[in-house]
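One chain follows as C-alpha cells, the form predicted on its own.
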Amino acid sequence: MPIGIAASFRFAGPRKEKKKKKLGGARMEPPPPPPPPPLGTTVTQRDQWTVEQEVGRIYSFFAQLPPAAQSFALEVQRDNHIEYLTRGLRGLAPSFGSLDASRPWICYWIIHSLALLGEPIDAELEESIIDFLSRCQDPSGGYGGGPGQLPHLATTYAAVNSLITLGGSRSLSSINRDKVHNFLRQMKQPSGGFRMHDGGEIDVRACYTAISVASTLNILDDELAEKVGDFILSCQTYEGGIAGEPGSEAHGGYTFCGLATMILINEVDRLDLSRLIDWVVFRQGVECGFQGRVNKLVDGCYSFWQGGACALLQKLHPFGLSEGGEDESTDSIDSSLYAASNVSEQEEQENNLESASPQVDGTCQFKQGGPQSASCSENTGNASYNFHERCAEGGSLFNSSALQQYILLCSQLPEGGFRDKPGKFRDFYHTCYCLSGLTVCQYSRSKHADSPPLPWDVVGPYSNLLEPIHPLHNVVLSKYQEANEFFAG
C-alpha cells in the first residue's frame, strides 16, 4: 500500500553510498571497535559502558584533528540534511510501510526539520502536502494517520503543526477548527485527561497534544482545560519527573508534555518544580546528551524532550551562577570525553563568527538555585503567546555547549540526517528532534524572545544557527506568530 504524502508519492530505490568526506585534509576514519566490557557486569551496565566507550573515542578522535577539520566536524551539514529530508518528502522506501498510520508524523518531522534549516518547500510539493493532510482530516473532526483512518490526537497534533509550518492562507484555512474542537471534546475524560482516540489510552501525551492544538488554533476553553491539571499532577512521580499515567515511571517525553501543558493552562505552579528540575538536569550524562529515564542510554531525541523542558523551566525560574558566570558543577566528567575542550572564553570571543565556536567544558551536571514560585498570571487564551515573551533570567539549567557537541559529533551523520546514538541508523524522527534540541541550545541563553544568540552560545561556526522555535509547541517561531494572527479572529 502506498504510504506517500501525496497521490504521486513514489517509493525510492536503493541508493549508492557516498564517499567519505575529508575533514580539513584529514580523512575521518571510523574508530576501532570497543574492547570487551568488564566481567561480571549486568546487561544494562554493559550497554552503558559500550556507549560511553564509543562516545569517548569519538571525542578523543575529534581532539586529535587539526583545527580546520574540527571546524568541519562541528558544522551543521545543511546541504546534506536538506537533500536527505527533501528526498524523503518525495518518496520513501517500502520498509516505511509499517508507518502507514503515522504519515502526518512523517510530514511533520520532515517539514519542521526543513523549516529549522531555513529551507522552503517548492509550491507544487506544498500543495500536495496540504491536499494529502486534508484527506487525513476526518469528517467528524481531527486527523487520522492517513486518508480514511481513525482520527487520533497524536496525528492531529502532527498534521496541525505541519500545516502551521507550511503557513499561508491555503494551508491554515484547510483546518476545520470547529470540527477539531468537537473532536477534542469527544476525547475529553471525566478524570481531566484525554483519550488518544476513540477507545484509546488516556495519558499525558494525549493531554499535551489536545491542549497544544487547542492553543495554537485559538479554541482552548475552560471545558477543555477543566481538571487537566489534576490528571497531570497525579502523574508526577516521587522522583520529580512526570510519567505517562498515574503509577508509571517518570519519562522525558511525558515530562516535557506535562510541563508544557501545565504552562498552557496556567497551572504550572501546582507542580513540584524543585523536584522536577532535579530529575531533569540529572538526565544529562557523561556522554553530554540526555537519557529519557533513569538507568537508560543516551538518545539524541531527548535533546529536545529534556533540553526543551529545561528551556521551559528557565523561563519560570531564575537560577544562580558562579562568580565566573558559568553554571556551577556538582560533578566532573571523564577528561577523555573533553580532550578538545581547550578554547578559553577570550579565544571564543575573539573568534566570534569564525569557525571555532565555544568548545565544551568539563561538566555536564548542575546545581540549581533555591525553589521559587512560578505561578502564571496570564489568562488561558494568551498563555502560549505571553510565555514566549518572557525573559529568560539567570543561568542555564543544562550544559548547552556539551549537548550541542553530542548532537553534532555523535548524532549527526556527514551524509545527512541524525541518529539516536553512535551505531544506530539515521531517521526522520531523530533528525527532527536533534535539530529541535540544537535550536533550543542555541537560544537557551537569549534574554529576550527576539534576541539572536551570542556567537559563543553557538557551537561550531555561527552559520550553524537554526531558526528559533516556540518552546511550547515546537514549531518555528515566525510560523507560530503567523498562525496566532490568522486564528485570532
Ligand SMILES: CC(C)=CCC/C(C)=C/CC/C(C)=C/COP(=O)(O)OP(=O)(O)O
Second form
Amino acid sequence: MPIGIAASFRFAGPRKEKKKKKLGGARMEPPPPPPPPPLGTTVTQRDQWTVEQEVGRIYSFFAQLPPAAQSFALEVQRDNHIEYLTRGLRGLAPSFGSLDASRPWICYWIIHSLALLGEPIDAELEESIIDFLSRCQDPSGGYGGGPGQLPHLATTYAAVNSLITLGGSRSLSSINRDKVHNFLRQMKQPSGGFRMHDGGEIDVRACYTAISVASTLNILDDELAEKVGDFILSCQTYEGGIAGEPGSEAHGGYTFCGLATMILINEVDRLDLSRLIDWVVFRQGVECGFQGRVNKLVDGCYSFWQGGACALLQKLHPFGLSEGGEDESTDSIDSSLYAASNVSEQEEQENNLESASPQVDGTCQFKQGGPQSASCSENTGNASYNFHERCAEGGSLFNSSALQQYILLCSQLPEGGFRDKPGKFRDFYHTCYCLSGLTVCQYSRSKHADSPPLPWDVVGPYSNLLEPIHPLHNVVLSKYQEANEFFAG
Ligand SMILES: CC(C)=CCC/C(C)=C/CC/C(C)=C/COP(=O)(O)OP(=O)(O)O
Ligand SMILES: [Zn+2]
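For comparison with the form predicted on its own, please write out the form predicted in complex with the ligand.
Okay, now the whole complex, with that chain kicking things off.
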C-alpha cells in the first residue's frame, strides 16, 4: 500500500479504518462515506450522482489540506509513473511472440507516455521494439496487431507513432512508406472514407488514422484526401460534435479524429465550427473533467480527445472574452471546485486578458514552408507542419486549470499510472491519454507552439511540465519535427 497524501484520494472499494496520520501539522481525517443516492433516480442519474459525490469529496478533502500537502497532491508522480510504464514495457517484450492483437497500441501508449515525461528508453529494449514492429509490417504494407496478422489502420497508426516517438534513423527507416501508401490506397473507399482493415468498418477513426499516418510519413496525396471531407461532414451531427459514422451519436473520440482530419486535409472550414465549439466546451462538467458524450460520465481519457479538440479549435479562430471580461469557457464550472486549484482568480483573469488580446503582428499567421516532398499534395501541402507553427490567438476555450485538477487529483494514482475516474483501475490507455491531456492543458495558453508555458498555466509545481506534443498526431513535438525532416526528402 503506497504511503502518501494523494493515496488517500483513492476511493476504490470500501474504506478501511486506518490510523490517523499527522501531516504538515494537520490531522488527516478520512472523508465520510457518501450518502445513498436520492430515491427515484434512474441508473444514469445515480451513476452521475455517485461520481459527483466521489469527486466532490476528493476536492473538499484537498481544500482542507495544509499547503504542503496540497502541493504534494498536485505533483505529477514522475518516478512512479516511469516505474509503472517501464515495467509494462519490459513485461510486453515476452508477449512479442503471442497472438494478442493490441501490442502496437500498448507500445504506443507506453512509449508516448514515457516521452511525455522526458524519460529515455533503454537501448536494448528500443531495439527489440523496432524489431517487433518491423515483424508486424505486412509484406503488402501496413501494420497488424502482431507478426502475420491482418494489417489494420489502428495498429498502423499506433506502430508509426511509436516508431516516430522512438526516433533515430534505424526506427524511422524501418517504416516502408511505399507499402504503407499502398495499404492506405487499398483501404480507401469510393465514398471518400477508409476501411479499418480489409472488409472492416468504414468510420471517422479510419479516416483519421489513415490521414494522420499519411501526413507524418509525407505520403499524403490528392488521391488519399479525395472526398474524405465529404465523409467527415456527413458525420457531424445536429448536436455539433462528430459521430463515428453517419447517423450515429456525436462522441469526443470521433470528434477529435474528424476535426484533426479536416485540418490535415485543409478543409476544416467546411465544418460547422461554431456548433462544434458549443458541443465540445459543454462536455466539461462540474467534476472539472470531460465526458465523451451527452449524459455520460466524466473520464480522464477525454482530457485528450475533448481537451485536444478544444486546443485545435483555439488555433483556428481567435476567441475573445465576454463583455464581463471573463473567460466564457469557465462559466459552466462550479467555482467552489475551481477554487481548489493553485491558480488565483486574479492570475487567471490577467492571463485571460493577455492571451485574449488580438494578435496583429504578421508572425502569428500560417507560416508557409517547412520540409515537404514533391509527393505531397498541392491542396494539403504540409498542413500539419504549418498548423503547428500557427499561433493560438484567443483565450482558452476550456477550463485548463480545472481539467489539470481533475487529472492530477482524480485520475492520477500516486503509486504510478492514471485511471478513468475514482473507483477504476489504472491502465496504459488512460495513462497515455491523461498525460496527453495534461500537456495539452499546460501549453493551451502558449501563443507559440514552442514557447514554455507561464508558471500559472501549470497546475502544481512547475516541474509538472511535460513535453509539448503536436496536437494533430499526439506525438511529442521534437519527435514529430525529427520525422518531418527525415521524411522530407
Ligand atoms: C485514433 C483512434 C483509434 C481513436 C479512437 C477514438 C475514440 C476514443 C473513440 C471512442 C469510441 C467510443 C464510442 C467509445 C464509447 O465508449 P463507452 O460507451 O464505454 O464510453 P462513454 O460512456 O464515455 O461514451
Ligand atoms: Zn476512458
